[in-house]
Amino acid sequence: MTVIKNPFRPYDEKQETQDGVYSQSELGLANRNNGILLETLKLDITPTGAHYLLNHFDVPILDADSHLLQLTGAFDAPRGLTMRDIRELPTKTMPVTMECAGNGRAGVSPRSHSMPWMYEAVGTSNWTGTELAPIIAAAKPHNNVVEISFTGADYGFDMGEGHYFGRSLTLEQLAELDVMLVYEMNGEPLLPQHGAPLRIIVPGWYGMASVKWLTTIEALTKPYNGFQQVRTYQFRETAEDPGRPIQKIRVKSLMVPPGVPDWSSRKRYVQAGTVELVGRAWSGGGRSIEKVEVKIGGEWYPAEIKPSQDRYAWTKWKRSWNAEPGEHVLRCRATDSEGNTQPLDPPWDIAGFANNSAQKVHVFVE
């Protein structure tokens, strides 16, 4: 595709925002992308159709029978792999909780003009494929290789710059992470919107690292400078800040909103009496959840947690609540094995990335 220099000016300029008020373009992004149904947090595995979705550009419709993954660049043994070649490699299935780095952006003030996520950009799936490390090793990277880049078939413009979506990992990160080359989600072939026929999964990192519609793996002797690696997905406090890379998921928890909802506000109605509060907690980098607390009536109470048997999958928690008449704001917060605890207020980032502040659920009790 021919690269055109910013044909969209002035339409690509970031718009000023007002808390709680969303532009037509933000509503358009929300219509193309979906979040989890919070009631499905009761399930260990998110139904495929309910798993969150964030696609930057159009969804490529690729033919699995003719799809070819190219290993190129500074390899001694570069090669192309068909889907049949990949399916003949040793198979692995792993449950992984994935979260969008923009999850919670709508709760950061002032917020960035972008996909207006609040809580729902998360999900857990059983991903099936093969381990990536042996494939990289078989291609024999040169001794001076410093990073491996991953490029998808999706092309578009962001901030006026046309590019294929791509990300990279260093050799050290590849050695540390259990990265998978994936072709199935919850026992079925990947759906087009989830990267069919082939993608990578980087467990414990925010979702932008798990490149979809994978076409090229390239061995690089210099750091990758792709748009989605250096121009975005960086923690920045100001527009001039060079930034810090966004990588491991911050500790976080969510509860299933109890009772029944109001149609538009999603505030809850609950009858008085004993109510079981249920939710999930997770953290990145394989860190386990050590504690979950629930705030009821101004006090924090410990929840019962069921430790996950899977390193990269979320943990279930529950707590009984004696719901008394009145208006309540329920909250939950988690602490992981490295002592990281969710903050009550959103951490600041100019783009609203990685907001892991404690959830609020407004409840009216009869």
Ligand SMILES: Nc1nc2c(c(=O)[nH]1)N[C@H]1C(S)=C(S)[C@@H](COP(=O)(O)O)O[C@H]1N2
Second form
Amino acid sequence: MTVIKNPFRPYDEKQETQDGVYSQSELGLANRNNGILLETLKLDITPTGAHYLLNHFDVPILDADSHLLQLTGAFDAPRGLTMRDIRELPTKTMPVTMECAGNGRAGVSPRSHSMPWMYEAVGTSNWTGTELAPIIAAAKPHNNVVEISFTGADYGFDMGEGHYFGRSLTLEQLAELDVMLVYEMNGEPLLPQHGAPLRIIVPGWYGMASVKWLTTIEALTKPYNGFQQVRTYQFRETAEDPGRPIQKIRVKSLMVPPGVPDWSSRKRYVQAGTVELVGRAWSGGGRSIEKVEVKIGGEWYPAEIKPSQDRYAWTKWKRSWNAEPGEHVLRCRATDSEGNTQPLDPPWDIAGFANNSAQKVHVFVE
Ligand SMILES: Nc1nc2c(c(=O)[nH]1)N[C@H]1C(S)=C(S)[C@@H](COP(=O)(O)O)O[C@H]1N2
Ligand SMILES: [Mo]
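What about the form predicted in complex with the ligand, after the form predicted alone?
Now the full complex is given, and it begins with the chain already shown.
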């Protein structure tokens, strides 16, 4: 099932970007791919059922007992690994904050026709599995190998092109990133929607790199040209622009919306007096969070940060606010160890990727 001529023409025609009301198909995507509830930002680890989801195609229902991970291509010692083989390898558990590259897309204008995330495509889980690098080394890549590709069991179409979801990493990237082969999330076997029985986790990179339902690892002597590597997950100014690959997560922070909400607008009601604002901040590539600031009534105030114990997990922050009656728009912004600070306005690219502009929370105080 690899090369199928686009069967959806002419029904797949969609505008490159648009503004205004959401289409039925965007609503359908939003129903399939849930985000976290912002109130769970109070927790170090996102409850498994509340972790965001991003599935391009259908969730493959795979049998762990018969699952085989194939290492193929330019290896001297290609092999197949069962789940039992993989579970016998040294285990490692690591908390990792994962964020979808499309997070924030709904705040970008004009927006691309895709999953309309606002703020909630992020979460932190304790992932258990084994390090990937020794498995690749044991399969002995040939000297001329330039990239390793990772393919999932999920097949579908995008822009008329049928493909299995797949991504690649260069050998240099693999040496630099602490990539894990993972079979448990928060101490339980992976759920079907999170990649059961096996996925990779590429810490510090946007979520698209963390391939789920992993079936094949291939050693390549030429750069990988899979759809999810070259046709999307690129920063592009125009549709013709070849693009610049999306990799490390941009610095970002979110607050738990204070007080109580209005059901549909999610605006907040808070009683006047002292309010404790709390939230999380994170950045990619193992960069730590150096500073978080909260904007109240036109001024930025420093928040207290509790340094993260773990290189790839988010940092907790808090700030107390003496809420005075009136209408307020609260914002927060983080700065990472390389001096990157969140912008106030969304960055723009044609697909609305990696919008890390500072969150806005409307609050009525009485
Ligand atoms: N095989 C496969 N892997 C995948 C995807 C997918 O659709 N298929 N989605 C990717 C994207 S875009 C993200 S953001 C993360 C989401 O992981 P989660 O659903 O477990 O949160 O998985 C990545 N891995
Ligand atoms: Mo994603």
